[in-house]
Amino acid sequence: MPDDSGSRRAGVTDANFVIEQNARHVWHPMTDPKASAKEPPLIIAEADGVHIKDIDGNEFLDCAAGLWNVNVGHNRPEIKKAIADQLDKVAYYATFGNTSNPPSISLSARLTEMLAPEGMVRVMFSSGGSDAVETALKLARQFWKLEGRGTKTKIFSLKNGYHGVHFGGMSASGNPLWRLAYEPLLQGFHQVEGPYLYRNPFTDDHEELGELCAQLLAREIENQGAETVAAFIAEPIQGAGGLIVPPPNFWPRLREVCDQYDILFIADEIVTGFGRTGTLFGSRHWGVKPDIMCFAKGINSGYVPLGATAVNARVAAAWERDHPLAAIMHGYTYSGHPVACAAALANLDIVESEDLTGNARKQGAYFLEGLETIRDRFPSVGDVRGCGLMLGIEFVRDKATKEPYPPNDPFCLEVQRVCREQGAMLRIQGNKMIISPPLVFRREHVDTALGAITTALETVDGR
């Protein structure tokens, strides 16, 4: 075998060498290592603003926001600048025990500020979203010990709730897909049923859907006995389960809920934060104030990983009292990374300067308008529903049936296939389009994507 090494030492970035490295040595998230061997995966080299450029140097209009997470574009100055700037300061000091540095410091405080209406007061950071949702799991069960209830450590999510991949997150997960693998996970998580307005049991009347899902998990509690329940945790808008949209009564409903049987309400705000869905956060969207929340991707845009949980002065309170269990036991080596800190204070100036989340609102309804011509349009397309910019598309063999596409059928992958021939990079989640562009989006920018996903349905459709 030929020796790479120099290659590798040079930094070659030509395409072939590239992609036979990557096959063979790299495994891909949510992916099926021989899917990534059969067919090499689209290799990202350049990016810019709402734009990326493979390592052929085709490009395409980034519908998707890297993960949902770039909100304010790729390569900005303002936050390379504050990350070049950190560097020359102090790349990385732990914030275990009692260090700290400035940037973390100077986060936290915007953050509570920032999250004032909802109350929070205290913000632990970590890494990313699944670390910043196990967390707060880890929390809520700390919180009842200290107040010395500590049977209350049941979790209760959604079905189709999506709470990332470690066992904490997975094991609330609503969707077998993400957990099939890795079971048995852990004991005393329960998801009840969620207002899944295309597809649900129940009625086609969307508050009536909201109250009966609330009065659902009313009646879970009361089955599993409110004093084992520490906490339950739902996403504002459901992203990863497929871009699912509560009816207006729902959330508020679940506060009252959750406040009946004294349970820690957990609003997973790692999409949703930040401007995502036309209000700076989600939970703020429905008028509710949640007891704990956990932020990534768009505290940051992506640029360094970091994640954060805030809780609010009622769960802060148990941990001023004396207790044998008030040490947080819990934390990772890249908490409070400075660099990652000071991307996230830059990153927070360009979504208040800039008013993204009166962007997103405003550019969320253009898009949603256009995406309802094109379901009355297609066969294919049974449902299109939105937030913001936080829009889906859910495909099905049959409109009348709502016989859905299985998860990677050859229709959806085409449609994606298309769409990127078509310059716009869109993601394929089972038989859902997920669609999250960058804030900074503009109409053009729309009706580009627009145009993607209609040539790309008039071209599979028509066969």
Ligand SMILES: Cc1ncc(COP(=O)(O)O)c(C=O)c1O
The other form holds:
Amino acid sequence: MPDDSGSRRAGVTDANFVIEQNARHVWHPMTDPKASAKEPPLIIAEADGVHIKDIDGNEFLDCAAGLWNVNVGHNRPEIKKAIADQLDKVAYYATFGNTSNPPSISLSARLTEMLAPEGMVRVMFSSGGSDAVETALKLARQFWKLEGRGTKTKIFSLKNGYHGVHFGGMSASGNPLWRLAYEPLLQGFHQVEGPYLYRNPFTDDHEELGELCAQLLAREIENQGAETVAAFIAEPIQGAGGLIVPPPNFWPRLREVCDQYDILFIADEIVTGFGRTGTLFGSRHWGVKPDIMCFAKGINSGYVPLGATAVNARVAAAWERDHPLAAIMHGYTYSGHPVACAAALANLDIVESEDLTGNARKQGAYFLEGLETIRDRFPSVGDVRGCGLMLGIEFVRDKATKEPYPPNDPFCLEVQRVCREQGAMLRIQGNKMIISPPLVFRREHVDTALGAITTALETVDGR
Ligand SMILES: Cc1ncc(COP(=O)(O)O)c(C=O)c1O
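With the form predicted on its own done, generate the form predicted together with the ligand in the same format.
After this comes the whole thing, all chains and molecules, with the earlier chain placed first.
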């Protein structure tokens, strides 16, 4: 192994040294280490607004907002000031048991106020999305034990759903890609069909598909026995599983099914929360009030890791009873981290004062129109879809048969590479391009992104 101690001692920070250190020491999430050795990651060293710069000084328009989380854009002085001010006061104090800190209390009040239409009354903080889901699943099981109906333990979810990487969330996630290497999964997790309009064996009618999927959920609950089911979890719009927007009837029907069988409805709003889809919360598109809601990402635009799980009055009431299992034996060292919560408060000020929800709706509609033109023009674009600034392209090898590109086919990565050459950072996942820019995107940014995608397809499509 080459000796790098000399260069480290000399404080060398040149790009090659950093790239070499990365290759030698770092394993990257969701990637085969051999793939990142072959195709080293872009190392982002600076960012401002909607632009990012790599370690070699190349600048890109950030059409991914990091991992669909930097909603207010990079390098916002308001958030940096809130973080610095909080660091001057107290960088960390725990919220376990009988201590707390002011920013976590203020943020819980702010969130319950924002979530008043959904009837949320309590918040438990965590360190990210997977944690927030885990909190929701555990609280759902505990709820039924406190209610004296401890047989209700199973968790239902949708195929193609993504609920993070912990054992609970992974067991609820509906794509074998995320699970196979880590099986066996937890017992009592079951996925049913979701309304994936572009690929389903049932119907081309979106509403009919929504109704059918709701009925399939009801049938599966009946088959297993409602007295065994604790909760149903779903994303208002499926993200990582393929940007699947349900028909308007689907969520209201899911709520009805959950009510019919007395099952808690958990909304995983980790991507859809705080404006990304053009409503403040994704559930509001469908006029549905969940029992439990999970948040992360856009809660503070990723400036410091933070997750949150909110529960409504019915759920919270179970903890008012005297019960031997009433203690919440769950929580993280960083639950309610004061710096993360201070960042969130500043972030939510920006989301509201700049109406980023309205901007996501406006720019998203314009973006989708452009994508539809692209779909009509290029044979490799099977489908384009999305809502607000949560958009995607599904690439196919054959438009007529919808044959997808197989995993690891170089086509999609080639599209991504040419987009980068054009100065646009876009994310590829399997045979899909995920488009999720900061919510401060303006029309000219959308035009630049559409131009880069068009050039990439002109270059790669039909090769
Ligand atoms: C819907 C959904 N739930 C949960 C998670 C997990 O969040 P995290 O990566 O912060 O653990 C994600 C991450 O993308 C997500 O999209």
